[in-house]
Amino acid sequence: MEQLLTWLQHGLGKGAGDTAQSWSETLLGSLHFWSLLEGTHLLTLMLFVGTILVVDLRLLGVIFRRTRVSLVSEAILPLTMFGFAFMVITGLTLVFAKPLFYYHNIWFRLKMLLLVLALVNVWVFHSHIQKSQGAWDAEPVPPGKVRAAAALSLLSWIAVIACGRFIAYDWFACGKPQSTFINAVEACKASEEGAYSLQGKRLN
């Protein structure tokens, strides 16, 4: 994996000459495009999670209690899908610009785990819980299992956003003195910065 990501960051698309840059390095070095890309990712994330927030709050019986759940979902679903598509595209492009950085970042790894949890929850809701929607579609407060799925959805997406925000901070960056646990989780020994114990001793 390390060799693949190193090639992706430093080798893919790189021309001849000492000053030549890979596609990844060119993208990262493009100040205006990078800022536009990052801003678009944040805006589409807000759109995606914002629409999910509305649906989840309805499922919890907090808002639009007199409106059928199906009507709320159908009205918002196109915006949710639009936000999700552009969020994924811009997110993958951001990772492409710094694949090694993200791969060895504990917050990014945790974000990916939470993202999987959130998507599994979406799948469980649509493939199992929603099958009985006809029985509770018009209820002001849906059944407990519906509210539980909505609560898990809210918590998981909030956690995904929080971890994404923490990626910008280098509290646990490889190359700094870290605990054995952090070094192992981030696979720092394989990183360009290396792994260091809390006493400052290089471990690889």
Second form
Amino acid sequence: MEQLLTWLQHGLGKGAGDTAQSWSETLLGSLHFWSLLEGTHLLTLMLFVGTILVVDLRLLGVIFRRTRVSLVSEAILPLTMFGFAFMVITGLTLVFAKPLFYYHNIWFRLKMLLLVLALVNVWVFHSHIQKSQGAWDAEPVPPGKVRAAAALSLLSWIAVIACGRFIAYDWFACGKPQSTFINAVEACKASEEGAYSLQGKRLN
Amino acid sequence: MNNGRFIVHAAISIGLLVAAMLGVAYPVAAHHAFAAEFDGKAPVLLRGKVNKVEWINPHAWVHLVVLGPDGKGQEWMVEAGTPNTLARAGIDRNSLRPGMEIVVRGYQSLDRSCIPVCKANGRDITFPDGRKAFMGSSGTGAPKDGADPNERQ
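For comparison with the form predicted alone, please write out the form predicted together with its partner chain.
Below is the entire complex, every chain and molecule, led by the chain shown above.
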């Protein structure tokens, strides 16, 4: 993994000459494109989670209670899919700009776990819970398992966003003196910055 | 309106209110807040030779070696704005090169361990020819010390 990411970051697309940069390094150092990517990522994730919020609140029986669930979700789903597509593409590209950093970042690792949880919830909803939609489509307040899935959806997506925001802060960055636990969770020993104990001793 | 619905509405209203208040409290938070990593009460004046410059988003990093009174060198890495804001302030690969003797004004990180190197947030940089330029980002919550020409009082 370490080798693959090192090649992605420093090797891929690198030309000849001592000032040559890889594609990843060029993207990370770009004057405009990186900011455009980050801005698009944030705007489209707002569209994605904003539209999910509306559907989840309907499923919780909080808003649009006299409107059929299917009417709400069918009107909104295309916007959600649009937001999702751009969010994922820009997100992957941002990771490509600095793969080693994200790989050794505790918030990014937590974010990926929560992302899996959120996506499993989407899958469970569409493959199981939605099978009985005919029975509760017109209900002002859908049954408990539907509301549970909606609540889990809201909480997990908000947690994904919160973790994403915290990636920008260096509180637990590899190379800082910190607990063995944090160093292990981030696999700091394998990182460029290395692992340091709380006493400031280099561990590798 | 039944009780359960009232509680849900109240919870959402309070949530929105808190969010709105946070929004008012931090109207111009940039990429990340100054106070989360740096200490506005710990100004540093660094004179030294540029070691390397990382021209990367969202913050460039200027590495310089500062000679102490005992003649020993201590490496500092100083956080700057984006490559874009720096270019507009006249700081780029051509004007800031390794080996150059520069002076940087800034604030040290909350973490004073200097492991593996000392860390600071840069405010302005003085080049060998005496030219001075703002090297930070606007609106991060850094102290209003006059370094930022776009600062609103």
